[in-house]
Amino acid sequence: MVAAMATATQSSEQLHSYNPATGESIGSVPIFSAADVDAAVARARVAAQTWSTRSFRAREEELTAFRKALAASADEIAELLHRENGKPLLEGYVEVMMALSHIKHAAERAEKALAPHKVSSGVLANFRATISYHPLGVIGVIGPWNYPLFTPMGSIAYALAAGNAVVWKPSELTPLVALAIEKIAKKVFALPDLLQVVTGAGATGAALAKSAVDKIAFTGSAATGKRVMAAAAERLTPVLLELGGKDAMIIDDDADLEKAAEAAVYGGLTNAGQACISVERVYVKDTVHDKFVDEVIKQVRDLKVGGDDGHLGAMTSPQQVSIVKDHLDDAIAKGAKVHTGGPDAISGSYIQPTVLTNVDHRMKVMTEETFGPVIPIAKVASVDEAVKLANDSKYGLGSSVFAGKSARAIADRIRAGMTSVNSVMAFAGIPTLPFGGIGDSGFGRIHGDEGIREFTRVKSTAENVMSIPLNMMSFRQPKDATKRLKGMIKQLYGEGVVAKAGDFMRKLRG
């Protein structure tokens, strides 16, 4: 059992965390009330006022110390991810490594990403125009259960590097991981309230969304994202939403089929298919379809489910098991063929990896987020048909393409926030690339320079650097001002030759 410590004071209610593989309770945490959440936000506000005044170098030093402390605890964190989330231990270590890579990138990149820069002042040539970035204050982060460390850290690290404080509400299914991170943060950061965790279920998340934070970063389903956005709207709090996906993979007839199959198997089954960027549907050119399917089946049959050394672990949420079964039952009823796994191969929280063919868009498994270890493979007559079907979705998060010379051109046609070419999920592991989607997959970006700027307010400054007779910001104009302006309009914006900068300045100066 894990004894969890937190600072909730208003309620004696406890939330239990269970090992999805065994059903055993591995710890309990307090349920934060709305008053508790507001108090945490108030403490974060005080911390943010100090943290925001620190230099980028000073913040980088503390974030580096935080990263090193997390790395020193990698064994404990990975083991906790294994037990609380249900993923194999190896995947726990992968998640820790990915989270650490983003902390490192955010800390080192923030100063350059947020450096003020000059832009053209256009017609107001006597002004210096500058864009600068400033911390928002307090960021509320609502994290998911499928990647309870890596995903929220994509917001937390970037928000902290940008000069903000963070209040983090983890999923009610994986609160112990968050509390372990908070414990380390309180030891490392000079400001103990810089990163706080508030535990609880939906009511706690709603309280954070309604609180006086300056932005909410939410990861989860589209349905819950809409509720978070509605709650945040009460204070006009901006939101960053990283929601679900129905990621498509397109395979042309000149692709390396063995590598494409390897990517499809990993992309569809890693974390038991419980990734927002899982490969959830595959479109394969008819001339190589059967060969590709045979290779996928061969690789899937080599996988082990369960155990510390398994390739696939337990499903984290019992509710998700029911959704996967429903999608499989629906697909089979409408004519899908099962090659491995299937609804009859579900045992408790374990789902055997399932490969389906003869699938189409009448089926839930091709249109709704399955979020489980299922690889549905559709045969298409052309790449054009594959692209059309890939874009026939309300989602638009990730995607992947396996092809020869035309791979990049195909990728550019897919309606999605991210695409991996001759690979899968690579965009998530590259800290310089912004991560996010369109449509029902949400909006806003984490990771990359855009991810750092996401947690700042943009300020525009126009500075008058010289005096000129023809001052457009004044009623005190020379008598021939109208004549001059008429001439300038024709020269600058009309059909005539555009005036050179020197001629323009001479006209302004009279």
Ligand code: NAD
The other form holds:
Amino acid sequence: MVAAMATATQSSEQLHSYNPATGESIGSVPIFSAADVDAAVARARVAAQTWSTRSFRAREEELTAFRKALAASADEIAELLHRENGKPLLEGYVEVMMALSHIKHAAERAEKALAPHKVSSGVLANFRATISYHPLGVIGVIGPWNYPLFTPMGSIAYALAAGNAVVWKPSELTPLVALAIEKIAKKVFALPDLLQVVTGAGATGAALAKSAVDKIAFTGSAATGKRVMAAAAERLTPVLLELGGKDAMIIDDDADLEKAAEAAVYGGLTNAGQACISVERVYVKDTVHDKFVDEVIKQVRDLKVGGDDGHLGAMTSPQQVSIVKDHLDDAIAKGAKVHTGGPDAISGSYIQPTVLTNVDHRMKVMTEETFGPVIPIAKVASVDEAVKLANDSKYGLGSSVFAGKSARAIADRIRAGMTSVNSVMAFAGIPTLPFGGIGDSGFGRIHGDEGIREFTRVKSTAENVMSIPLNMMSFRQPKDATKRLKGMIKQLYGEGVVAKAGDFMRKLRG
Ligand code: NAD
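Can you swap the form predicted on its own for the form predicted in complex with nicotinamide-adenine-dinucleotide?
All chains and molecules follow, beginning with the one already shown.
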């Protein structure tokens, strides 16, 4: 039993965290009230004021110390991820490694990504135009349970590196992981309130969305994302929404089928299919469909579910098991063929990996987020049909393509935030690539330079560097100003353009 670790709350209400594999309680944590959340945000604001004045170098040093301390605790964190989320221990370590790679990248990259830069001043050539980036202040991060460390860290690390403080509301299903991270942060950062965790369920998240934070970075379902956006609208607080997905994989007839099957099996089943960028549906060219399906089934039959060395762990919540069962029942009722697993092979929190064929878009399993270990494979007559079906979705998060020479061209036609070519999920592990979606998958980006700038306000500065006779920001104009302006309009923007704006202004200055 893990004792409650949060300290900064008066609330006596407790929330239990359970091991999904056994159903036993592995710890309890406080439920933060709205007043507790507001107090945490106020403390964060004080920390942010100091942190924002630190040099990039100084922030990088502290973030590096944080990263090293997390790496030193990798065993403890991976074990907690395993116990609290249900994922296999190996996947716990993968998650720790991915999170660390983003902390390292954000810390090292922030100075370059946020360097002020000059831009053209156009027709106002007597001005120096500069864009600069400044921390927002306090970022509220609301996280999900499927990747309790990696996912929120995609916001936390980038927000901290950009000079903000963070208040983090983890999922009620995985609060212990967050508290373990907060404990390490408090030891490492000179400002103990720089990264605070507020535990609780939806009401605590709602309180954070309504609080005086300067931005909310939310990761979770589209339904909750809408509620968060509505709550944040009260104060016009900007939001970054990383929501669900229905990622498609397209396989053309010249693809390496063994590699494609390996990717579909991993992408569909890692974390028991509970990944926002899981392969949720596969479209295969008819000429290679049967061969591909045979290869997928062969590889799936080698997998082990449960146990310390299992490839698939327990589903994190009973609600998720019910959703998966509902999608399978619906698909089977509408004609899907089950090759492995299936609804009858569900036992408690374990779902056997399920391969379906003969699926189509009348079925929930092809249109709604299943979020379980299910690989539905559809046969298509052409790549055009595959692209059309892949794009027939309200979601647009990740995607993948397996093909020969035309792979990149197919990838460009998929309407999604990210695509892996002859690979799966790779974009999430490359810290320089922005991560995020479109449509019901949300908006805004974590990771990459965009992910650092996401936690800043953009400032434009126009600096007058010399005087010119025709100053357009003044009523004190020469008598012939109208005539001169008419000439300028013709010459700069009309028929027979004679000069670029800058050249023209240089001429005007003489
Ligand atoms: P969820 O929407 O149920 O909960 C997410 C978080 O929101 C939790 O911390 C929850 O307590 C909180 N919350 C609930 N009600 C709230 C409210 N009214 N106001 C504010 N916060 C509230 O999502 P989940 O089930 O924890 O996570 C699974 C979902 O997350 C899936 O849809 C998955 O695809 C998505 N996800 C997306 C990404 C991404 O980067 N795009 C990454 C991981 C997970």
